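In C-alpha cells, one chain follows: the form predicted on its own.
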Amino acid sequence: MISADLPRRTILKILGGAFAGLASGPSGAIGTGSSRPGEEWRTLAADVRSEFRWAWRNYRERAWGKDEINPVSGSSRSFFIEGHDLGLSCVEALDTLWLMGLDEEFQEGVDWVKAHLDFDIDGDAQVFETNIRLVGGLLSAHLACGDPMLLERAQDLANRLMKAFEASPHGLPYRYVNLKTGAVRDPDTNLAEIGTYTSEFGLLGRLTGDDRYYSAAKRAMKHALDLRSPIGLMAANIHAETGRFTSRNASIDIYADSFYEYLWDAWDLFGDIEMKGWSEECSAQQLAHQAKRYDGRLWFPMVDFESGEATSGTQSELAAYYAGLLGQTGHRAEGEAYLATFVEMQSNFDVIPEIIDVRQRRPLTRGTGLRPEFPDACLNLWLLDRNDRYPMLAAEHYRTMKRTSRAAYGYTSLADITTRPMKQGDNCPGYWWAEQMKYYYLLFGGHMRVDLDTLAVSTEGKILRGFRRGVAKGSLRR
C-alpha cells in the first residue's frame, strides 16, 4: 500500500518523468505515467475521505452555520452579505459529503439548510457566486437524496437572481442583487458573471418545468457572443446597460473562464446544439489566435480581441481548468500540452503559484487561495481515457496540500508559498468543499455512487447528473 505520506521524491520516480520532465517534443504531451494497484488507489480515496470528515466535524464545532471557516484560528468568516451568514461550506459540502457515504454528516448539513436557510435577507448578493455555489448546491443535494424541500429551495434563491436578468435592457444580469428587494447594482461586469448560469438554470428548469431560467441564461450569453470580433474573440469585460465590451482583453482565464464550460455544458447536459456549435467555434479561434508558446511551452495570455496580440504576459492558476475543457471539445493533444504547463508549475514550486510570469515562468505572488484547478483539468481529461497518469498527478496535488495547507481546524489558503516552511493564511474557501476534495476521491476510485459514463460537474464542482441513487446508506463505510 502507498502512505499518504509518500515522499515526494518517490512519487517522481513513479512517474517515471511524466511528471517531474514531461515528454520531450513539441507538443510538450504528459507521458503515459505507470499504473497502480487497485488497493493503493482505494487506500488514497480512504485517506481523502478521512480528511474530508475531520475537517467537516471542525467546521460542524467551530463555525456550523458560517460561509468559511478559518482553520488556523478557528473562527469564522462571511462570504456574501456581512453579518448575514448562509451556511455556504455547510451547501457546498453537501454533495461531496453524498459522495462519500457520509451519510450522518450529509442528513445533518441537509437538516440545518430546511431549518435555518432563509434568503429573505435585505443585503445584496454577488449573483455568479449565489448561483454556482448556492442554487447549484441545493440542486446536487437534492439530486442526490430526493428531498423536495431542498429543490423549493433552490428556485426561491434563482427566483431572486433573475431580478439581476431583468433588469437589464440586454438580459446581462447586473452583479449583485439585494435578495429582498430585488435592487440591483454594478453594471460593470464580465464573461464569467454573465455567462455562469445554463447549467443550474437549465437543470432547476427541467425539474421544475420552467423554461424561462434556461432562456434567460442563453440570451445573455448569446448576446455577447454576437460581439465576436472578426476573428471570433471576446472581450473579457461587459455593461450590462450598454451591452457593449468594457475593454479589448480577449481572456480564456479570469474574468471569462467558466463561460466556455457552458458554452460546452449546455451541449453536455441538455443537447443544445447550438451551443455546441459557438463552444466548438470558440476554442478553434482561442487555439488560432491566443495560444502561445514560450520555451516551448503553451500559455493563453490576455489578447486583443481584435488583432490577436498579447497584452498581458500573466497567466493564473485558474486557467489550468482550461486543459480539461480542450479535451472535452476535442482538442486531446492542446489539453495535454497546456496541463503539462501547470505540471512543471508544480514541479517547480510545489504548490503553483497563483500568478505567474509565462516568459520567465515564476510567481508574480506569494500567497495562493487553496485551487482546484488542476485536479479539476486532471479529473476530465481522465473520464475521457481512465488512463492512471492524471490520478497520479492529483496525488501529487493532494498530498502538497496534505503538507502545506493542513492547519489546526481544517485546510487553509496559504500566505506565501516561497517560504519553507510555507506560511499558511487563516481561511478555507467554500470552494474547497465542493472541488478539490471531491476531484480527488472520484480520481482515486470513490465512485461507487456516481455513474462515470453519464457524470456532469458544474464549475462549481456541483454532481448535475451521474449519481446512483440506489446505493445503500452507509454502503461506502470503513
Ligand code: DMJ
Contents of the next structure:
Amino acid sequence: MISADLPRRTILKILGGAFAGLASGPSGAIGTGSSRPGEEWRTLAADVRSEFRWAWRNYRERAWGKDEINPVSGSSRSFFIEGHDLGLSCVEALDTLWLMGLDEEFQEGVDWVKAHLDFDIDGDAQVFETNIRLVGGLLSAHLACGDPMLLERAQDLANRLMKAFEASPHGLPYRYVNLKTGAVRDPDTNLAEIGTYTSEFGLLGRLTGDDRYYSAAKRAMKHALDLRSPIGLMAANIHAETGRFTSRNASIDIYADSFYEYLWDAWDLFGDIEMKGWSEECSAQQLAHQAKRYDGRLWFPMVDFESGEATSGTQSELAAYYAGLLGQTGHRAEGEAYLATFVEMQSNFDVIPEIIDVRQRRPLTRGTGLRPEFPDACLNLWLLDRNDRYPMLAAEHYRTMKRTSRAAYGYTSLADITTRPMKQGDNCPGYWWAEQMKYYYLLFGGHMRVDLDTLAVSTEGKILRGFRRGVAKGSLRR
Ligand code: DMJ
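Having seen the form predicted on its own, I'd like the form predicted in complex with the named molecule now, please.
And the full complex, kicking off with our chain again.
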C-alpha cells in the first residue's frame, strides 16, 4: 500500500517505471511476472552489498587508515585532528561489513584497529563526533564479533572523553578535549553536543559494569531539560560553564536533533522510564508549538522557546530523522506527514536539498552532504509496521544516490544539485559507511544477521542491539 499523503508525482513515479518489478516490499508475498517472491529485493540488497564492497576496496587501496576518502580524486582527508587520522571510515564501516556478511573485509578492519588505532594523541577531538562515530563504532564491532580488544579501545576512548564532562561545573561537556592531556576548550555548545552519549555510554557501562558513563551522560541531558520554558521547549544552544541557554531558538533540527533521539533510545535500550517521560513530553510540546503547516505540508522550523513563534523559515535535510522519531514516540500520523514532506522534496529536486526554504519549498544551498536521514526515517517507520512503502521510498533514494554520487573511487557529496548532471563534490563522509548503506540493506531484506524485533541503532547507525551471533555467511537469504 502506498500512503495517500505522498505527492501525486511520486505516486505516479512509483506506479510507473521507477519501481517496475518491485510490486511488493521485502516482506511481501506478491511477486511480479515470473520472479519468485522477494527476488527483486534480494537483487537490490545484493547490489547495495556489492557497491559497499567496491567502495571498501577503493578505500583500502587509496586511503587505508585515513579518516575519509575523497572518491573523485582518490585522495584522503583527516576528520578529527589534522594530520592524525584515526581510521574513521574503517571504524564506521565495521558493523555494516559484518551485517552484510563481508567477513574478510570486517576482519581486515578489526586487524587494522588492533594494530594501529591509538588514542594517545596530543590533539583536540570534537567530543560529540568522537563518541557517536568511534566509541559507537568500536562498541558495535565488539557486539558483532565479541573481540574484547574492541571493547577495551572503546573504554579507553570514552575515558578520555569523560574529561570534557568532568571539567564543567554543570557536567555539560565542552565541545573539544585533548585526547592526551585532557585539556578542554569551546564551552559554547548545543543540545546535540551535550546530549548524545547515553546510548554509547550506557552500553559501555553495561559491558564493563561501570555506571559512571551513563550517569554523566544523563546528568548533562537533565540539566538542559530542567531549563525548559513554561511551554516545555528548550533553546538549542547552551554554555558549558554558565549552564545557561545562549539562544532562544528551539530546534528539532541542527544543534539539537540527536538529543531527542537519545531521550527515546535511553528508554528503548535501557528501560529508563524517566527518559521516556521526558521524551514524550518533548514530542508533545514540539507538536504543539513547533509543527507548522505551509501549503498543507508539515514542517518543524526553529521557534522561540518561550513563545513558540517561528524564528526561521528554513529546515535542513538533517531534520528528516524526526519523521522516524515521531513514529517511535507514538505519533505515527505526524511521522507519516513529515516523511511526505521530504518525499516531496526528493520528488521535486531528485536529491533532498541540504537547506530548504519551507515557505517557498526551494533549496537555499546547492551542495549536499551525502546524507542518510531520509532512509534513517524510512527504517525506523518500517520497523514499526514493516509496510512495503518504506523500502520502496528508500529504493528511490538509493537509485538516485547511485546515479548522482557514484564516482571513480566511491560515493561522494554533491557540489551542486541544481545542474544536470549534478556537479559532484569530492568527499565521502564517514557516516556513509555506517548509515545509509546499512539502512538500505536492512530495508531491502538483508537482515539475516540481526533480529528486527530487537534491533536498535544509534544516531550514527551503529547497531547497539539485535545482532544474531553465529549466523553463517550468505546473509541475503531470509
Ligand atoms: C550523522 O553523523 C549523525 O546522524 C548525526 O546525528 C547527525 N547527522 C549526521 C549525518 O548527516
